[in-house]
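Have a look below at one chain only, the form predicted alone, in structure tokens format.
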Amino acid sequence: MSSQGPLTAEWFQRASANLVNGVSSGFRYLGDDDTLVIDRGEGAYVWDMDGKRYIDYQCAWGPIILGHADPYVTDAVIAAAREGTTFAMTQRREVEAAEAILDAIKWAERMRFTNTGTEATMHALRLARGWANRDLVVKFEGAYHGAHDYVLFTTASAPPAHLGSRLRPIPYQVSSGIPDGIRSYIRTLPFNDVDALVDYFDDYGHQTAAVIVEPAAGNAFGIMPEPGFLEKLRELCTSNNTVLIFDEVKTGFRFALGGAVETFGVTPDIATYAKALGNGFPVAAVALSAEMVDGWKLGGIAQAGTFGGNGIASAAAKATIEQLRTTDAFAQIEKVGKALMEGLARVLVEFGVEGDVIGHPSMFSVYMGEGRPIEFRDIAAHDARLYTATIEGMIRRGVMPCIDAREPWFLSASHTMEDVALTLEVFSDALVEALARAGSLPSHLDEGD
């Protein structure tokens, strides 16, 4: 059965016409029958082409943490647009919302604005690489640090089974395109795992310039940081003259106002930042530590970028912030959050499914197998077939989670307990349905509970 309506349906032609599978990121395409084209979007809802609304848990993959068209940032950025966008030279804007940044997160010492998630994790491993002087880089198993050739490899689409031993992970490289010798800078460690890691810093600790990390793992079901992991981290990569790189695309200004840092109490030399930054405008950063401001400061670690600190961007970050500092947006998403994921894991107990809902109020999976998974490889056990029938009754119900259970449900501050109501009813039937398709059902239930 088509996601699409009739009209929904002629869009995505329209689209298909003109952008390559109709979308400008892959990640967006489903199929030609499901893959949706949005209409418009507000507060915690998406409207298709033919005026279906659908409760939007996907929020633009994290972004949108106020909620779409926030009315507060739409006229922080009008005004911006009225002045002039982008210059030669730094802006009013862009000074203001450094400042804000700096403020939010407490730790840092300066900052660079650019403009995607990607962009920044690339500078900050070249940051690191050329302050260290060194080239291997640790990256840790379904972790996503963007699309740039150096992070490419074991990413949350990487088969499990083909990943090698734990003690000596293979790195998988997940895309055509990217030269054989790159392989060779990148190591991969599975997540959590403080064996593991100590093991490898004693190895090549000497010889390794970065560890970039997810303090939660935001493309692989939201997996939060067994106590100490990171603490250890951080003593490895200070013990060893290590850069420790928070990639807190998807953790900044959604898990606190300070990001995972305020969270978890453990300091990174650099993090990126972006995603939830702008409320939906493309607007990154990268955040320094004292010791690393001297990589860029001093000149020869290259970093730059047209748009970078341009003044909506700027404008929409000042704005969110200030939303964030001023209004209940985090104690909002944070009683919505709880509540949705109780109650989920409440209904998968109900109709005698093993999972559990993994993962931080703000952002958080469904997690349909045995046990609980504290890293990517145990994500294996997911009952993948039963979770993607779910969310795609959920998605014809009107609610709209992502259909990959690897990519967390996102909250924001517009989600309110009606939408948690509405959610866990439509949960419940279409996990039923699936259930039913499967000839799973409970005995004590029949399809028409």
Ligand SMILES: Cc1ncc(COP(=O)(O)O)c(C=O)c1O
The other form holds:
Amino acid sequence: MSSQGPLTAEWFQRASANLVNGVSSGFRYLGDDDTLVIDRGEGAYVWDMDGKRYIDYQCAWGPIILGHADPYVTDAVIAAAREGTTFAMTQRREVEAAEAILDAIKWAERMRFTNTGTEATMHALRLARGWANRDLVVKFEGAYHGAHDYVLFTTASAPPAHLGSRLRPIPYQVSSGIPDGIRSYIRTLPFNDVDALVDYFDDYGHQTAAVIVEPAAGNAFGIMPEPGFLEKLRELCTSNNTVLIFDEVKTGFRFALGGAVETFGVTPDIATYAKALGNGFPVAAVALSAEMVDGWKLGGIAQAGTFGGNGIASAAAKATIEQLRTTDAFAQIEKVGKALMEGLARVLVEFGVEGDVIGHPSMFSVYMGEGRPIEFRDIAAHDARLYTATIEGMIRRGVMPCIDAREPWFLSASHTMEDVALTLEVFSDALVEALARAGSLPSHLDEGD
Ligand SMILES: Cc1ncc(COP(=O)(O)O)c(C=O)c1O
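Could you please show the structure of the form predicted together with the named molecule, as a counterpart to the form predicted alone just displayed?
And the full complex, kicking off with our chain again.
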């Protein structure tokens, strides 16, 4: 059944006549009948071209932290646009935004702006390789670090059953078009597996330029780090002169003002930020410890970008941080997110669905399978068919998490307890419908019994 109303379907035809598959990012294409076209967003809601309202738990896959079209951020951006945006020179707003960012994250000595998370991780990896004078980079299975060649291995699109031994995983290339040689520079490891980490460092630590890690797996069910994992990673990187890169593109300015560094108390050498930093405006940053600064300061390791630190991006970042700092945004997200996580878990129990709600109140996933996944390979047990059928039912009823459980639900400060109540009602109805269709409704709910 199509998710599109008549006007949305018409707009999707127009989109498809101009944009390949009707989208500007491959992940957004959900098929010709189910890819929506959105008219506008405000607070916790988005409206499609038919005027149908959805409670939005995609939040643009992370950026929307205050709510859509936050008036304070919008005003700051309009003011910036009126005064010119890009000058090929450092500008006032860029300086103010950098001050706000370093003040918020606390641990870093210097930073530079980029425009997207992809650009940020690309620059972070080159800096790390240039600094360490080594080529090998480690990433964790199920993690996504953007769309450049060096990191498109064993993302959550890889089949968990084809990743080889836990101690010597096979990096799985998830796109054509990447030169064969690139594979030789990347190693993959299971997240949260200290034994695999120690084993790897014993053999290859001295050759490894960097480990890049999403401190919580924001592209694989929002899985959180097990106690001690990030600490062990920090210790091994330090003792091997390997650069530790936190990819905070999803966790930064979302878990807390100081991101995952503040939440978990472990400090990287380099961190990348994007998404929530601009509440929907394209802005990203690479932050550096004191030791890393010389890598760029002395020259010789290329970093550049025409739009880096532009006025719109800088104004959005500064205003977003001001709002996060001076309102109860994080408290609201935690309260509403926790209530939603607990409510969803109760519904799973009520309908006899084995599973769990895992992650952080601002970014969590509904897992439908045995046990509690602590790394990407565990999610092979997830019942994707039941989950997808449930979310399809929710979207029809006007509540929109991502259709793919690997991509977490995201909360903004605009979501309310009323939204939670409606969401739980809709989740129950959609789950019952999906279970009935699969013939797995618990007997006490099966009217046919
Ligand atoms: C952790 C992480 N890093 C990097 C990226 C790439 O960011 P962008 O899409 O802005 O290029 C993403 C995007 O989802 C991400 O989740």
